[in-house]
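Below, in structure tokens: the form predicted on its own, a single chain.
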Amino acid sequence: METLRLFDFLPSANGYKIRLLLTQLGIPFERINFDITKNETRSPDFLSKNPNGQIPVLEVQPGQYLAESNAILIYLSEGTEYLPYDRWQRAQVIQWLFFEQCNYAYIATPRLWISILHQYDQHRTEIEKLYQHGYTALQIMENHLQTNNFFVGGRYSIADISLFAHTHVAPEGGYDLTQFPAIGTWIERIKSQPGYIDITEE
């Protein structure tokens, strides 16, 4: 079997989703870093792998590339405990993956501007607007987690991985998570899962 190659940017929460799942599945992979702060994902070489110019991209075999982090999560988790076989629970996992994609920019973009690009002053007004939507999304998650240990079926799945990746680093974008105790407990629960790695680990 060919070693998977992950085209990634280490601080990226979307890339982290894939590293975390691969590690927890025990699948070896090679990580190749593309620095988005230097526009490395806009090179002809990278665009030949993903015309959208975004990481992560997973090379599943030579010349075969899969983009979009949640699509990669589904691909990797097929036939594993991280993606339910039950039709209803599987649909719920996909529902939360769509929720994450619809709302993650509100949480991810302030972190990008503040902690990665150090452009808070340039984007102050936009950031304040993003917070309004981001806090709404966090409240939806908080409400769900008040009565659920995980997002689907009472067990850890790629729904949790997808939502955790951006949520646990939201304070780096100026979000206050102390007002969401159920999210805080869930974050610690995720960190206690077998095979857990930190976002800074390659």
Second form
Number of protein chains: 2
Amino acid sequence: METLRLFDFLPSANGYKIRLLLTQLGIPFERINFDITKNETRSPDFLSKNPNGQIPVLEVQPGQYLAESNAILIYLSEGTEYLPYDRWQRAQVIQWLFFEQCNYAYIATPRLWISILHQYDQHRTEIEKLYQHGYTALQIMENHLQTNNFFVGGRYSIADISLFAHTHVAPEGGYDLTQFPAIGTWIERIKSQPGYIDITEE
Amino acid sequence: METLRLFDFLPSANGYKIRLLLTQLGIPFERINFDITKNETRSPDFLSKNPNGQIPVLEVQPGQYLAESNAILIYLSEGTEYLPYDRWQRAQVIQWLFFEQCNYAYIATPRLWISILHQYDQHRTEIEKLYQHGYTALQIMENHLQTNNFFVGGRYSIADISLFAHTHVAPEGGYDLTQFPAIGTWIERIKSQPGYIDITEE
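Moving on from the form predicted on its own, kindly provide the form predicted together with another copy of the chain as a structure.
Every chain and every other molecule in the complex is listed next, the one we just looked at coming first.
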């Protein structure tokens, strides 16, 4: 089998989801960096791999490209302990992946503007609006984690990986996570999983 | 088996995805309407079913609730002709579902404001911004459909159902679809599928 190639941007939490899962699965991969702050994902070559112009993209076979971080998580985790075999549990994992997709931009965009692009002043008003939605999503997660160690079925799955990726770096976007103690405990629980790597660890 | 119950709002394209698939699968279901324009999904009873406060929600078993329209599509279509068994094709279907989830709000929100809430004037500026992103997404779909009859594997799947639901009513949000001829042909192709029902058909 060819080595998998991951088209990625190191600070990206969406890219990190895939790096974390691949590392925990013990699957070797080659990481190819595209600096989104320099529009490197807008080149004709990149757009031929993902017309949407976004990382991460996984080259599954030479010339076969899969986009959308949560779709890649499902693809890689099928048949592994990270995606439940039980139909109802699997449905709940996928439900949380779509919840994440609906809400992550509220959490990711302030981090992009503040910590990656250093444009807080010019986006101040939009950031305040995003906080309203982002805190609502965090409260839903907090409520769920008050009675669950992990998001689905009492065990670590790609639902946790997906939600963890953006949530644990939310403070880099100005979010205050100290008001969500169950999220805080869950973050530490994820960090103690076998094979855990940090977001910018290569 | 109990009759499935679908918590739904008739004009909702997200709800329609589930109604269309259930009808095409020949699975009977009871539709329970929640008028989102009257905040009926914000009641404590509804929030106990989906803390996110959104329809559709499928009651799979008494007391077991599944939210997120695309997660419900995957759940219902597993093992049927609407979700490919082939791993790579299935991955592509799920990729398009996440693409839809990333982009549908650009297409759905103008329709909500213009045709359902009749608030065009107060949202005019936001609607113009949404059009920019929405037309980009439509162009990606158009390009793909220029060389594909359906989104994945040359056959009708939940990727088509999901993308069709919001796209075919985009003109109710002021979108001009006449500039996308391949989308137009694809829309007619979907409407000719066995078991097709209209969005507000009960």
